[in-house]
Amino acid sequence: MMENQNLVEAAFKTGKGVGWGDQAACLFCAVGRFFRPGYRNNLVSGWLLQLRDVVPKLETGARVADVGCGHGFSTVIMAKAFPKSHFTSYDFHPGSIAQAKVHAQQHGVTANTHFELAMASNFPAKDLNFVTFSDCLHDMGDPLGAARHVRQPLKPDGSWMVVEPMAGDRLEDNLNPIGRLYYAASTMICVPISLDQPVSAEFGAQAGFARLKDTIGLGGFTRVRRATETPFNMILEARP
């Protein structure tokens, strides 16, 4: 974030934002390393278990899209745990897709993973049993468009897991160490990224459950609930 200061300071004067691929060179690795421990310790052993009927589908073989995959840590963790399922992962940053492929090879999951360059609002997929967004919806320039697009290839009994930074709906709910960290990240990373994308409907890292639920609902999902949480993340389950 400190390395981003000059870029973001200039963007404040124009409102044009700073693209994900134009930010500090170490940002992509730093973001991945920050969230990876949470995925490693919670994704399979905790979060997925709190979703209705998802784990049995993954165990027997499901079609999964991991959107906004970054360096692929969430994809690799799920692919290792559920070898009968196939995971196609998407990100709009070419460098991150390249690194994700390297990580998949290093961890021996190339047989049931595939990585493609695509936006969340137009990724190519069909007949999906499960879709995941991990710490990325709030960064997107068009989160509503992303929600609407997720609904299209999802099967009627499918589900969408949205992992988002832990945030309250009110300012006073976020005046704590975690909230302060995410307000800083929102200012220096998340909002500038979303402003650089089409639509520019910036959420930032402090969207809160109410705003997330409203947006997901407008995208065509009739059931949205907060399945579980950690000090750093809230995990939402959305169903058609």
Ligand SMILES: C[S@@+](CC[C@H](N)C(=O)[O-])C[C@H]1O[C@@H](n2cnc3c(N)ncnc32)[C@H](O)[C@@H]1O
Second form
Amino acid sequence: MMENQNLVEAAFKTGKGVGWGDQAACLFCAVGRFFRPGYRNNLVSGWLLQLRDVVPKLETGARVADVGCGHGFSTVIMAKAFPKSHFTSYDFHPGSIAQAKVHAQQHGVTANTHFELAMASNFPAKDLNFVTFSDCLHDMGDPLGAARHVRQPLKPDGSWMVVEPMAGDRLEDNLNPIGRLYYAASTMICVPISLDQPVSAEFGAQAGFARLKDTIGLGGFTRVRRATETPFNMILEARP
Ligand SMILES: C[S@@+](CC[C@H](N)C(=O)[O-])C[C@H]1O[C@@H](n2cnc3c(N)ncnc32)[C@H](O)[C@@H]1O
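We have the form predicted on its own; now please give the form predicted together with the named molecule.
So here's everything in the complex, that chain up top.
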């Protein structure tokens, strides 16, 4: 983050953003490593089990999209645990998609994974049973456009898991060590990359459940709930 300080300082003055691809080269790997322990320790053994009817589908064979996949660790972990399901993962950053493919190879999950360059608001998919966004919806310029788009290829009984940084709805709820960490990342990374994209919603890493729920609801999901949480993440479940 510090390597990028000059770009962020300039962006504060102009009101423009900083592109995700213009971040320091080590950031992409660092983000993957920062989130991976949380996914490894919670995704399969905790979070997915809290979602309605998801694990039985994954066990028998589901079509899944993992959007904003970055270096692909969430995909790799799910693909290993559910070999009968197929995971197509999207991200708009070419370097991350290339690295995610390498990770899939290293972890022996190339047979049931596919990685593709695409925006969250127009990734090509159909007949999906399950969609996941891990620590990325708030980074997007157009989270509402993404929500509307997820609704299209999702089957009527499908669901969307949105993993977001833990945050309260009010500033004063976030004045704690976790909030401090995320506000720093938000200022240096999340808000600038959202501002750099069309719509520029700039949710930031402390968007909070109420705002996320509203946006997901406006996207066409009638049932949105907070399924579970850890000190670092809240896990939302959205169904049509
Ligand atoms: C904080 S990283 C999280 C990456 C990964 N999900 C993880 O947990 O390690 C946010 C990711 O969202 C991607 N991203 C941001 N805006 C996007 C958009 N509009 N469409 C697709 N991907 C996007 C970035 O390229 C980046 O990989």
